[in-house]
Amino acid sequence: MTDTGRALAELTFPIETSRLRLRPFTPADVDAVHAYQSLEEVARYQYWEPRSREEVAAEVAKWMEPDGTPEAPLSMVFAVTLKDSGALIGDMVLLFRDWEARQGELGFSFNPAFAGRGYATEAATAVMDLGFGHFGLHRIFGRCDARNDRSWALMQRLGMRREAHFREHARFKGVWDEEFYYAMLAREWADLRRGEA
């Protein structure tokens, strides 16, 4: 067994925070997520319009489905979930963009009902080190449109830096997109956390 494939069968859940459980998704997650997939605030900066409860089943069943191959996953998705109700507040993915180079990708929609109380936060804290300490990652980035500031300001609370602001590299919804990408190496990572240690 390789040492990704090692980590992906060690991975026990839910992965615990403070405040927040994270989890793989089920069939009757479904409402849940409709309930903030469906809102045009939440579809503005992302690659789909606001989903059908039938678009978001499908999404869901992809979610709960192993993604690549146990060696070399593609992706993995996250239910994010309240410790002391259980309600799903939103997800999380980690994207393994590249093995050899150990480059990941994290990913994130939250309800925005559950805005303000720092939840995306500890959530992505917890991916983060899932990704770094885990599964050994060297490097985790992030992209968002520019416009849109409750996502880049995530990345900058995480520790992120912003590595590049691509002006206008491709049509988004009929528009002219601009991104940012924010990056962090393992090293950063742990001396970060050390630091709030």
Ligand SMILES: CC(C)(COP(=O)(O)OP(=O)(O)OC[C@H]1O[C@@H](n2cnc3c(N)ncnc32)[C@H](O)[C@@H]1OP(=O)(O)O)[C@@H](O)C(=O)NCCC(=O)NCCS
Contents of the next structure:
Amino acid sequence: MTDTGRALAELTFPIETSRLRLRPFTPADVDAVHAYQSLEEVARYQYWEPRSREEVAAEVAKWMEPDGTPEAPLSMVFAVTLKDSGALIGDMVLLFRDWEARQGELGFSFNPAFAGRGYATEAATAVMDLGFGHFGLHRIFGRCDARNDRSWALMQRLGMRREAHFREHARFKGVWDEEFYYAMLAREWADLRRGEA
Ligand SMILES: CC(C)(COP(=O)(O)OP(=O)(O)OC[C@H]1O[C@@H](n2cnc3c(N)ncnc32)[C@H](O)[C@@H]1OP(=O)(O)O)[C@@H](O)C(=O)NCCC(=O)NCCS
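For comparison with the form predicted alone, provide the form predicted together with the ligand.
First the chain shown before, then all remaining chains and molecules of the complex.
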């Protein structure tokens, strides 16, 4: 079993922040995920088109299963819920990209009905804490379309550094893809969190 697999087995839920609870997905979450994954504005910069309820049900089922094997996991997807109402407002994913070099990748999608209140920042902070703390990652990165200003603004709010701007390096939904890479090292995150305390 990899260290990552051991850390995953030892993870306990829910993960609490001041306003949020992060937990694994259940079949009862399909409608709440469909509420945002069916929207063009949520799908615009993702590798998928707005999803039907059936497609969302298949996706949620995948999120509930171990990705990779329990011994050598590839990712963990968290349902982000509001503490006060229990409403599911989005999903956060932590991908384990290289166990030896301890590289992780962050992903996120939120229901626009809950945008602009710092919930994504709060959830991403919890996942960064978990990635660097519980999973012992050395570096966490995030990627987004350069036009996805809300996505890169979130990564900048987290304190991540823009490390790359790939110019017209691929085709994305019929046009040239411009992609930003953001990243943060464990020691930088520790310094940042110490400064906030
Ligand atoms: C990327 C995404 C999660 C960002 O959502 P968001 O609502 O902009 O982010 P937050 O929830 O952190 O809210 C931040 C906003 O709340 C404000 N805010 C209010 N209270 C806050 C708090 N306590 N902490 C931080 N920000 C706060 C911020 O100032 C910011 O406002 P602004 O947008 O006017 O600058 C969202 O746009 C999304 O899901 N997009 C569709 C899916 C997608 O493209 N995913 C990324 C693929 S790469």
